[in-house]
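This document opens with one chain alone, in structure tokens, the form predicted on its own.
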Amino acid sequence: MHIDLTGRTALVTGSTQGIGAAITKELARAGARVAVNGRGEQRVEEAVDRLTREVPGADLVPAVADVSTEEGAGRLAEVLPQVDILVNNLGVFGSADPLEIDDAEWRRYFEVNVLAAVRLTRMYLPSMTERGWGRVQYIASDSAVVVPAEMIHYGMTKTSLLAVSRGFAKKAAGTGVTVNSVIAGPTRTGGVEDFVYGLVDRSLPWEQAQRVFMREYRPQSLLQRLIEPEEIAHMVVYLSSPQASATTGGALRVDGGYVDAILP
């Protein structure tokens, strides 16, 4: 299958590194015009940096932004006026008593999860719609699915993706715009390697401690790995693509058999 994005606009929030980066990279090589998101310049600057010699002539913007607040999603109105693929990737992670975790922490959880995506899609949506074209993704999680004990805050909100993506899509019905969330499995990146070394013995080589917490935390996993970002960005890039026009309204699986169940 060959996709091509020539043409098209896409923003990433979160791109700077890990998933983000690999979706951000996956799109610019299928010809996309692809903003990289950040709130510090200096990441920002690298990251784009890093990106365009990974991909020689990638097209890419700039967008140095904190999402998470109104006056942010201003600033990037200001750099974007428009986009055709919106990738809600922005979230932040971490294991916790879910005793111990108080008012503060929970707002913050959806704040920046939940909240950031949907004054993005707020704001992108109706171009697409009156434009007739248009793809705005969650990132979600299985966690969304399968609430893990020491991370019940942020499947909260994983799970408040789904029933946004669902929402949105049925109000962008027949509009020529699909919305849907991808639901990532155990996926290694800087954040999730510091996070497994939280929970099993830090002086474990990493393909030992990788092992030790997929069978201990995430015994379900039937690739009884960690996922590969890129792989992720695969199936973002094909949700992106003319050919993914009739997906919409969906959770789409990419959890390494995490999920025990058919549908999610």
Ligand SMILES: NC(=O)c1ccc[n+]([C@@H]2O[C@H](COP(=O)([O-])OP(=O)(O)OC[C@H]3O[C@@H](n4cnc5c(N)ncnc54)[C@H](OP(=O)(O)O)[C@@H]3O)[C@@H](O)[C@H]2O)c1
Given for the second form:
Amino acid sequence: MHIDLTGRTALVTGSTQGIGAAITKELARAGARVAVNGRGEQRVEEAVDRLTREVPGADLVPAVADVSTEEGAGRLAEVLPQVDILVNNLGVFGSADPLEIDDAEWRRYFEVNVLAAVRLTRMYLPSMTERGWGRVQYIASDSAVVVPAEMIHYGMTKTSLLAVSRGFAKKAAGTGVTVNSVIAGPTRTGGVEDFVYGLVDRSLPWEQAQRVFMREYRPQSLLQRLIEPEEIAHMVVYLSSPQASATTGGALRVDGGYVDAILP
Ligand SMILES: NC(=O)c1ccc[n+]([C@@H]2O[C@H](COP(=O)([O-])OP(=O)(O)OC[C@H]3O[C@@H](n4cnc5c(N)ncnc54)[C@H](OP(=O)(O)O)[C@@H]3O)[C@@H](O)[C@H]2O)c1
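The form predicted together with the named molecule, contrasted with the form predicted on its own above:
Complete assembly follows, chain above in first position.
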């Protein structure tokens, strides 16, 4: 299968590092023009430079905006009035005793992980349906279906995204726009390295720390290793492609078999 996204414009939220950066790289490799989003000018510029080295000739648009705020979404609308592919990748995560998570933290998780994606969908979906083609995706997590006791607030946001995704897919029914979620499993990113070291002995070298983390906190993984960000990105590129035209309203798993279920 040859995926060609030439002529398509994509926005990947939270894409200066980690899974977002890998998705940006792979969409650019498939020929799309891709907006690189983060909160600070310097980190966005660095990401654009790095991605341009990785994908020579990539057409990248710097999009500096804190998309967890209305003002940030407004700034994006100025830089990118319309997109063909919207990948709602931004998400914060951390561990906390569920009885210690206060109202402000619950709200922050909802606003960053769910409301930001809903706002951008509201902003970009109408012009996609008018043009009769579009791709909207939400990066969910295994925590949406297997809620870890130390991440209830995070799990809540990812379960919400599955509902949001299914609902917007119905809104887009019959228009040529597809809407899906990707259920990512434990993936090797900078954010996750910090998270792992929050749970296991900080003095352990990374390879050992990773094994201890998988054994003690993610024993259900059939992959028995962290997923590489590019492995998530390949699913996103496929869902963004014309070839994926019959896949909508779904939740596709790239979780290393972590969720013990036949269907998501
Ligand atoms: N990593 C995993 O194991 C894993 C597993 C399942 C699902 N996921 C999901 O995958 C997604 C990406 O995770 P990740 O591990 O790659 O994240 P990460 O390494 O922590 O990266 C977060 C990215 O988001 C940007 N960002 C943070 N707040 C922002 C804001 N308000 N507005 C715009 N950009 C913002 C950061 O850029 P700046 O700092 O430059 O602003 C950075 O590029 C998340 O939704 C996460 O829940 C991750």
